[in-house]
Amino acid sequence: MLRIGQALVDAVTAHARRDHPDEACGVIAGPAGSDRPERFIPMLNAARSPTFYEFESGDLLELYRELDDLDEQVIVNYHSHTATEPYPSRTDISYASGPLADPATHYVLVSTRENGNDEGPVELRSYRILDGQVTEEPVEITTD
């Protein structure tokens, strides 16, 4: 189960709306060895695509150095889908199974297909992806 604060959900949702029609992406970090998402870190989608996201390699290197310096780890890896449901695509699954994969990471997808940049409901789901297998997990949104 992913336990996440409402302010972090709001930040992810705002980022997804702001970047629509392109996919938004980023991470939420927390203390190393924990499962507590605490620090929202929006990233630039280097692909600038409505169907694909890619972290800029330099930004990713800087992120991992910063996480190491602060004794943090990626708790949540998030991105948006702009025209489809929030379910991992084959590309998403391959990323989650790549060299930077961590089985403890929550993969959060938010779909902006209904309202795009406008206010209104979005679909948000969380998954664990291990060895190419996708398992949806419950999301508990807490008050901050």
Given for the second form:
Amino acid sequence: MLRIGQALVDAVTAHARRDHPDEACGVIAGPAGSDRPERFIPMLNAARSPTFYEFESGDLLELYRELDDLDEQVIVNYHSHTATEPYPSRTDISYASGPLADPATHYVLVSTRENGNDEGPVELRSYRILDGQVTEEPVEITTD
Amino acid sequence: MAIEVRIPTILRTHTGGDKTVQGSGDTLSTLIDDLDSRHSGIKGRLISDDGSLHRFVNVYVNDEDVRFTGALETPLKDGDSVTVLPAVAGGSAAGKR
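Mind giving me the form predicted together with the partner chain, seeing as the form predicted alone was just shown?
Shown next: the complete complex, the earlier chain at its head.
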């Protein structure tokens, strides 16, 4: 299960709306060894594409250096699909099953296919991905 | 020749939990062999079956992505710092379920 604060959910959906029709991506960090998403870190989609996202290699290095310095880790990896349902694609699954991927990461997908840049509901789901197997998990949104 | 290597979380099971380890080698390839001789299993996580650096692995020498500096043949020297990270990408391109 993913427990996540309402403000973080709002931040993810706002980022997805803003970048629509391109895919938006980023992470939510939390204390190392915990399962608590706390710090919203939007990333630039270096691919600037409606069907692909990628952290630029220098941005990735900078991100991990910062997390290391603050004794944090990636708790949530999020991105948007802009024309399809929020379900991991084959590309998503291969990266999430890569040799250095952390199986504890929550993969949050949102879809802006209904409302695009406009206000309105954004579908949000969370998954665990391990060795190519995708398991959807419940999302509990907290108000604090 | 001492080279400092920053190890990603998921590989720390191979280094007894250490975030950084020391290694030696005059190229990235020989450094990885050296690391694997003391931290068995690391090489298998970084190198794919065809012998090249795994597609989903990013390696930096002094902040420079080795994809632009010769990949596994990137030269190393004493005092260099090497960082290994999981690449992050994805998207709907390959189709939905």
